[in-house]
Each structure stands twice: as structure tokens, then as C-alpha cells.
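Quick heads-up: it's one chain on its own, the form predicted on its own, in C-alpha cells.
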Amino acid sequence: MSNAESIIFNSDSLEFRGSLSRTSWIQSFSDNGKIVFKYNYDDYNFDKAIIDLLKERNFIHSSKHLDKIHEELSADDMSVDVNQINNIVKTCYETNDHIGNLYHKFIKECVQPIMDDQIYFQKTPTFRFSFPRSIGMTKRDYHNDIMLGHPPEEINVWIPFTNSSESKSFVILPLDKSLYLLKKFDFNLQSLHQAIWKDDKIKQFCDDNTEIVTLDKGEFLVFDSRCLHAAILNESDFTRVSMDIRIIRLNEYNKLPFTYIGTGRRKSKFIPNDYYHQNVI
């Protein structure tokens, strides 16, 4: 998530700029920078891990479905931050041991094999809860990773724990249209972000490009992390929930021609055993 002041990363590195400009894994499956992969949701039951973590912490008390637990919490529970953030999303930050291991075992059983290379992932996975009409939404907030310093060569993982479509879910700009920007501001992410705040043609060419992720449980998005997304305003009467993972190929990894640091509050560093978990899967 971003905001129109948030710290954007940029470099005029060769390397940094070829590593915007090359050929992803991702793009010798699919043009358009995703792919959609199917799982056993029952096998993992996230579902009801979330619930028991909220319970634990006093946000929630006789919720059983993660759509409906909006009706227990409290609007300042709801409300985001600046940078689009509730304080569902904040608690989860730190998850416990059960959430740890099932999120581990998704890493290990859906993730992985479908790569072909290892690969470090994310240590912590980030939990999004969207609730029907939370106030402080924007319609704005168009923004890769890349921006927020995290290497271009990372993959992002979306799963969601809700259905999504329509209003609960997110939109993402196909990556030859995220590419069309990036080319368009000389690969300058600063420039980028702050066109996207403040040139209306810029928004509205996203506005007009973007496409809904719609999934049912049991399935999971992977796309490249050059891709330009959006939360969006949670217009219907239900909760979303879902995770988001960022992994990186072991052999692009290595490559990496310097380390990245993010430029959020925790400047965590893009390395085992800080951002990434120690070992590689």
C-alpha cells in the first residue's frame, strides 16, 4: 500500500533499470504478467486459524464465517490509516504458532513445486481484511512493490479466503500496461507514483486498464511484482480476507546486484532471515 507522501525507492543503477525492462519467469507462461493455480482449500482451513487468532485477541467473540466478522468489530477497528491500514491487518502482523505452520505448509505444498528453482519467501505473510465501506479508502492507491524498495525480481502471491469478485476483491494493470508506464517515466518510480497522484490522464489510464482478480477459495493469483494493483472501496455487505506472499527465485536472488531495503517504518532489508524466512524451500 501506498500513499501520495509515502517514500518511493528509485535508483539509476543499469542494473536496477534492466531488471524493470527484462523477461520474467512469469512472462514465459503469460502475457499479461499473472497466472491463476488452483490448491485444496480444505486441506489448510485458514479460515478458521484467522478466527481463533482474532478471538485470542478480544476483536472478535462469536463469529464462525471471516465474511461476517465485520458485524463484531468496532469502526475504529475498520478504519484504515494513510496507508490504507486497519488495525485487523496491524494485529496480524505477528500471527501465532497454528497460522505459522499452515502458512508454511502452503509455502511448501502450493508455492514451491509450481516454481523451478527454490525459492526464499516472505517470513511473515501480510493478512488483508477489506470491510464493507471502511472509511479513509481511496480510489487512488495504484502502486507496485518495486516502489516501496522491494527487488523487481520478487513474485507476488495473492490468496484470498473469501470469494472475491466485484467490490471485494483488488484490481491489477496487465503488465504490458505497467510496462507502457514504467517506459513512459523513463523506468523513475518517483516520477510514476507521483503522476499517479496527481495527473488525472495517469489515473484514468489505470482506471480504464485494470482488471478485477476474481477467485473462489481454492484458488490463488501469481503475478509479477512490476504490475500496477489497487485495493478498491469494499462496496458490498461482506468481509474479504486474504494473504499475500512475496517469494523470489533462489538463482534470481543470487543475482540481485545490491541489497534492497524497504522505505517503509521498518526499512526491513530484503534478505534471509529479515524480510525473507532463513532458509530457502
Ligand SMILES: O=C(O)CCC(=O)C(=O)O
Second form
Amino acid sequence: MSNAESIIFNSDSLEFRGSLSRTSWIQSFSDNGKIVFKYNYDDYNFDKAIIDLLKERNFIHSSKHLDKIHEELSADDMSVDVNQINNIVKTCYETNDHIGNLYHKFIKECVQPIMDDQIYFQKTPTFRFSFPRSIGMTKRDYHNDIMLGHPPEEINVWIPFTNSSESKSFVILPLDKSLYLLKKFDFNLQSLHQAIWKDDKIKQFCDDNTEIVTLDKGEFLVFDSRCLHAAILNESDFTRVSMDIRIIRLNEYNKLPFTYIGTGRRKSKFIPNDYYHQNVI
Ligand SMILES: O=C(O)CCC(=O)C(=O)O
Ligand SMILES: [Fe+2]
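Can you switch from the form predicted on its own and show the form predicted together with the ligand instead?
What follows is the whole complex; the chain from before opens it.
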């Protein structure tokens, strides 16, 4: 997620431009930079584990369905700050052993097998809770995670734990359109991000060309990290809960030209034992 004040990464190095303009692993399967995979949801049941966690932490007491937890939560816990983060997202920065084990099982059984190499993976997954008509949501969140300092060689993985369609999801700009914008701004991420916030034509181009990600429990999306994407205001009566993670194939990790560092408050280093889990899988 990003906002008008976000610090945006940029580099003029030839290697960085080369990474942004390369043909990626995903492009050999999909021109639009995204692929949907299926898995057996009953082996994981993340939704039940998340409900248990929120009960343990006294945010909720009686909810049975994850997409209805907003009925029990306070308005305060659901409103987002300038970084589009609410209290429930914050509490999930640290989960419990059960969710940690499910996460590792998911990476090992569902994500690694679709890759042709070992991978480093995000140590702590990002959980998102998008509540109905949440106060404070921006309408211009278009970004890619490279703008926030991530290596372009990363691959994004997005996994919903509630039915995701229409506004109870997020939107993504297909790779050809994302590359068109990147090239238009000469691969300068700061200029592109500024245009998203200041130039209504660029914002309109994104609005007109993004696609809503429509997935159910038991499906997940893998997308090229250059694709622009955005969180959107949830205008449905259901809470959207999802997890997003980033992985990088070992061979590409080993060839990175420098250490990438996140532009956020934590200044995470995209290296093992910091942003990534210490071991490849
Ligand atoms: O789920 C969302 O609303 C945004 C997801 C996102 O920004 C990401 O996966 O990097
Ligand atoms: Fe993102």
C-alpha cells in the first residue's frame, strides 16, 4: 500500500532498469503477469485459525464467520491510519504458533512446488482485513511493491480467506499495461508514483484498466511484482480477509546487484533472517 507521502524507491543503475524490463519467469506462462492456483483449503482452514486468534486477543467473542467479524468489532479497531492499516492488521503482525505452522505448511506444500527453484520467502506474512466502508481508505493506492523498496525479482502471492470479488478484493493492472506505464516514465518509479497522485489522466488509465481479483477460498494468485495493484474501498457487507507474501527464486536472489532495503518505517533488508525467512525452501 502507498499514499501520496510514501517514500518511493528509485535507482538509475543499469542493473535495476534491466530487472524492470527483463522477461520474468511468470511471463513464460502468462503474458498478463498473473496465474491462479488451487489448493485443498480444508487442509489449512486459515479462517478458523484467524477467528481463534482474534478471540484469544479479545477483539471478538462470538463470531463464527470471518466475513462477518465487523459486526462485533469497534469502529475504532476497523478504521485505517495514513498507511491504510487498522488495529486488526496490526495485531496480526505477530500471530501464534498455529498460524505460523499453517503458513509454513502452505509455503512448503502449495507455493514451493509450483516453482522451478528453491525460494526465499517472506518471514512474516501480511494479513489484510478490509472492512465494509472502512473509514480512511484512499482511492489512489496504485503501487507496486518495488516502489516500496522490494527487488523486482520478487514474486507476489495473494491468498484470500473469504470470498473475494467486486469490492471485497483488490485490483491489479495487467503486466502489459503496467510495463506501458513504467516505460512511459522511463522506469523512474518516483515519477510514476507522483503521476498517480497528481495526474488525473494516469489515475484514470489505472481505473480503466485494472481488473478485480476474483477468487474463492482454496485459490491463490501469483503475480509479477511489476504489476501495479491497489487496495480498494469495500462497499459490500462482508469483511475481506487475505494474506499476501513475497517470494524470490534462489537463482535470482543470488544475482541481485545490491541489497534492497524497504522504504517503510522498519527499513527491512530484503535478505534472509530479516525480511525473508532464514532458510530457503
Ligand atoms: O490486498 C490488498 O488490498 C493489497 C495487496 C497488496 O498491496 C500486495 O499484495 O502487495
Ligand atoms: Fe502491494
